[in-house]
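One chain comes next, on its own, written as structure tokens: the form predicted alone.
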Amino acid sequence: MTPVLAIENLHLGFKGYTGYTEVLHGISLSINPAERVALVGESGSGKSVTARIILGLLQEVRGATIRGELRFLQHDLNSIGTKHWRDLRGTRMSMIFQDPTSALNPVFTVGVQFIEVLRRGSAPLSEAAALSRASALLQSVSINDPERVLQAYPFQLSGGMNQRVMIAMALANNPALLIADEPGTALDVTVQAQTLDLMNQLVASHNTAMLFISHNLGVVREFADRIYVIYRGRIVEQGPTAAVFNDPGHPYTRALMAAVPRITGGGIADIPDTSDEFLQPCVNHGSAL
């Protein structure tokens, strides 16, 4: 099976006042059609920055150096050019950002922004048709008064409401790749479950490949087909989700799981800031497919 997304030996570094600092060290991962892949690790481990490279949001940042192979639907993303990359964003690939407040434009209504997203799709839409489609998408993420939300500005909505708007926009054009960066952070448990169900439907009905970035190992265990564990910019363990959770082979993976609070109580293990033990070679459990 040809992957929707394939990354090989990805390195990212920044040139600053004190010299060159590398933050990603040889990341390799792939996602097949209709596959849900999770990327997990502590804050600052390199999850979100990897997602931004996939979307082409760091390639023009001054001082950033990116090396490695990135292929999306057989496109070599390193050679397609800025315009082609922008054409892919919001149509063939989309992202649900962790902070919807900074992702939405505060000077335009939700409706205006939604229409812009829908018109980036392949089929031309009138304003009335786009608003009707936007209303249906908002209802699918448990927004019961979509007309009011479409007329509102982002600052007039709660954080959870803005998050649901972002999720609906990301799903609007049925992308081939959906990147979800902590999509349930601002949502209550019930709406979070509904959102994950909606993503599951998209994966199943449109063969969408999904990269799911999350701190919530409980959700990851139930939702993901495969998992990559990242530590300080390195993939330290990968494989089918059940295999990684049932038999974690890397010391960092075991430490990460030991740090999860349990309903039965008991002590929560601390993860050290640095550990030579965590720099062991990557543990590979094989492919899920």
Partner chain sequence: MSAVVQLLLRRLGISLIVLVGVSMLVFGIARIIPGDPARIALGPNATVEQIAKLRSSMHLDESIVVQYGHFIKDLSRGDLGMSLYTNRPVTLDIAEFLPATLELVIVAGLLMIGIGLPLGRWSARYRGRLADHVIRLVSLLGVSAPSFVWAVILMLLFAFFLPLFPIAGRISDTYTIERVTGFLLVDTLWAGNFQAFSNALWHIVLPAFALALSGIGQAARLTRANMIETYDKPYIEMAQAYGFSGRRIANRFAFKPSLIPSLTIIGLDFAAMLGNAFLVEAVFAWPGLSRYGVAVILRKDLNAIIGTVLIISATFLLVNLIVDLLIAFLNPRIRHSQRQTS
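Having seen the form predicted alone, could you now give me the structure of the form predicted in complex with the partner chain?
Excluded here are partners and other molecules; the one chain stands alone.
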């Protein structure tokens, strides 16, 4: 099976005043069609930059040096050119952001923003047709009064509502790959759980592959088929979710799991911030498929 996304030996570095700093040290990951893959790691481990490299956003930042193979569907992303890459964004690949309310433009109504996104997909679309399609999409994310939401500005809606709008927008053009960067971290836990459930169902029904970026192991365990654990720009462990959770092979993965507070109490285990052990080679559990 050809993967939706295949990254091979990806390096990222930044040239700054103090010289060259490498941030990603050759990471490889692949996502199969309709598969939900999680990229887990602490802040600054390189999760979000990886997402932005896949979308082609970081390539436009001056001073960023990117090396490595990037294949998306049948495209070799390194050779298709920025224009073609841009055409893929919002149509074949799309993204959900961490804070839904600040990711929507404050001076345009949801409806206007939705129409813009829909017009990225199918070329000429009348306003009425776009609005009725937007309305249907909003209903699919359990918004009962889509007309009101389409006329509203993002600041008039709750965070959970905006998150649903974002999910509907992200899936509006039936992308092959959806990248979710810490979705709903800015929301409270109950709303986050609801919207994640919703996203999960929709991704399944659209046959969309998902790259789920998170530091929240509980969420990852529930929603991902496969996990990549990333630490300081290296993948340290990968494999099917159950395998990784049942038998974490890498010292860093074990430390990450021990860092999750438990409702049964006992406090958080004493974990060092860094350790030479964490730099051990990658533990591979193989593929579930």
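Here the structure is a predicted model, which is why all the values come from computation and not from measurement. We call the rigid core whatever largest set of C-alpha positions still superposes within 1.5 Å between the two forms. Residue numbers count along the first chain shown, from 1.
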- Cα of residue 145 displaced 2 Å or more between the two forms, core superposed? yes
